[in-house]
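What follows is a single chain, given as structure tokens, in the form predicted alone.
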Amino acid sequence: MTDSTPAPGSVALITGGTGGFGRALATKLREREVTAVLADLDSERNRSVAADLGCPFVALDVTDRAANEAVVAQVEAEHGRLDAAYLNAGISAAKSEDALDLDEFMRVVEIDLFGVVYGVQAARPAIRRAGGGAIVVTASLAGLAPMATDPGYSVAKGGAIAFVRSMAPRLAREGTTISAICPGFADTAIIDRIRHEFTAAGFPVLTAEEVADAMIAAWAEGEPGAAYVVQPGVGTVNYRFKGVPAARTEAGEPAAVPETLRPKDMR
């Protein structure tokens, strides 16, 4: 993807807006002239990086439903429309290759998973309004390689996945393009526990930077359903899903899909 410009004075909300991510974000599409709008956790610390940017601050808990679609009303409220929803919110869990801790596990699923699936519950509506626009996920390369210290958050990214390739057809019909950023180890805050790893391997690691470069194209023309891998000295990559085998009449010959399963633009 090339690095496209959203129309100035578009509204964007960006979930987890006061973390790595959301920095690098808000501030590149600050000087596209876009609103950028940061949700994140109620705290002084994140209210004052809000401040700092420049950007509006709305204090959400991405697992409360209901506090999604008023974030979602409030936003429209105040700036009058909404053309982009950055569905950014996460977390990981402590790194182990033992015990699983199921309550540790239900949570981040709980806020990488069903946070976005909220997310895009409440934003679809606000964006059909404005005329169409996109919903970027933030994802994982964990998502499409699940990692062995981490089941909970693999699986919860996988879903994300998974959840904006399903969902993609019908906001497409919409005039809304949903998408998946899949970045590698990125040097934010989710890797401080391991970080000294990565040094001691000299191995390299995004910045926070080249992962927004790749959530400002993929709002300005990402592909609906895509996910883009992106990559330490690769850049960013739409990851091309292998077809599943398909089902055989008796006859050998491939069987047709019904028709009432099939999504509406395919019939």
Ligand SMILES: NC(=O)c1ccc[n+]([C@@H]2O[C@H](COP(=O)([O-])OP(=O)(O)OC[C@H]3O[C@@H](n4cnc5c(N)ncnc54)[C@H](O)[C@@H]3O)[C@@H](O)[C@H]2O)c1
Second form
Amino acid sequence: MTDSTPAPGSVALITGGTGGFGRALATKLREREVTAVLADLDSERNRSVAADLGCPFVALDVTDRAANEAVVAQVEAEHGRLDAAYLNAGISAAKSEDALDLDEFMRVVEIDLFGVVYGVQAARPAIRRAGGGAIVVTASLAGLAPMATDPGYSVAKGGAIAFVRSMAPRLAREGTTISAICPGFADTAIIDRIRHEFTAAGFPVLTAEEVADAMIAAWAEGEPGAAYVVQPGVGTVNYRFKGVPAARTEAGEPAAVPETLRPKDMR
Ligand SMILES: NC(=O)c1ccc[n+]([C@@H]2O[C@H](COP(=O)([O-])OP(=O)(O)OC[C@H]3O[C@@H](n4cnc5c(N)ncnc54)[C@H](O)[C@@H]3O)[C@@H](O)[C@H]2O)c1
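So that was the form predicted alone. Now I'd like the form predicted in complex with the named molecule, please.
Let us now look at the entire complex, which starts with that chain.
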């Protein structure tokens, strides 16, 4: 992708908006005269981060379905429209132990996967009302290459990518492009616990700005259902899924999937 630009005057919602990627993205969107509404957990720190960036703040816990709907309604009421939703809020497991902590697993999946599902459900009608736009989900490289140290995160991010790919045709029909960003490790608070290991090993990590550039390009020119890998020294790559072996008929010919099971635009 090249760096083209969303239209000035458009309105974007960023969940996890006061975190590392959220702040970098909000700064770049503001430079492009886009209103970036930062949605994040309610705290003094998060409110003041938004104020310092000159962005409106809305309190949101993405695991609360009704709150997702209310935030989108508030954005439309206060800013007149919603053109793009960045579903970016996320956490990883705090521990990395052999025993699987199911409570923590469920918490990560609730935020990183179901938070995305609720966000799409809430933003979809508003973006359609604006005449179409974009939904950009911050997944992770861990959704394509599962991390042995964090099964919950791997499941949630893999699920988010599958959700994006599954939803893409129906959203594209109403003018909304949904895509996923899959960054490798990047220098934000989420890697605070393990940053010293990267430093000690001389392992390169992304800057938040590099990821934000990919997030902007995904809005401006993303392909429906795409998963954009972002890696240090590589840039942004549209990941090509290998596909699966097609079923074969008794005669050995590739079998076509029944028409009713195919998306409408593929019939
Ligand atoms: N930094 C990395 O190495 C990396 C790599 C790949 C993907 N990601 C993903 O990028 C996204 C942004 O993370 P980041 O790197 O900016 O980290 P970050 O910790 O700086 O930001 C995450 C933000 O999400 C918010 N958040 C957490 N739970 C929430 C909830 N229930 N409701 C609303 N907001 C909530 C946090 O308050 C925080 O502001 C996450 O989805 C993360 O999984 C990060």
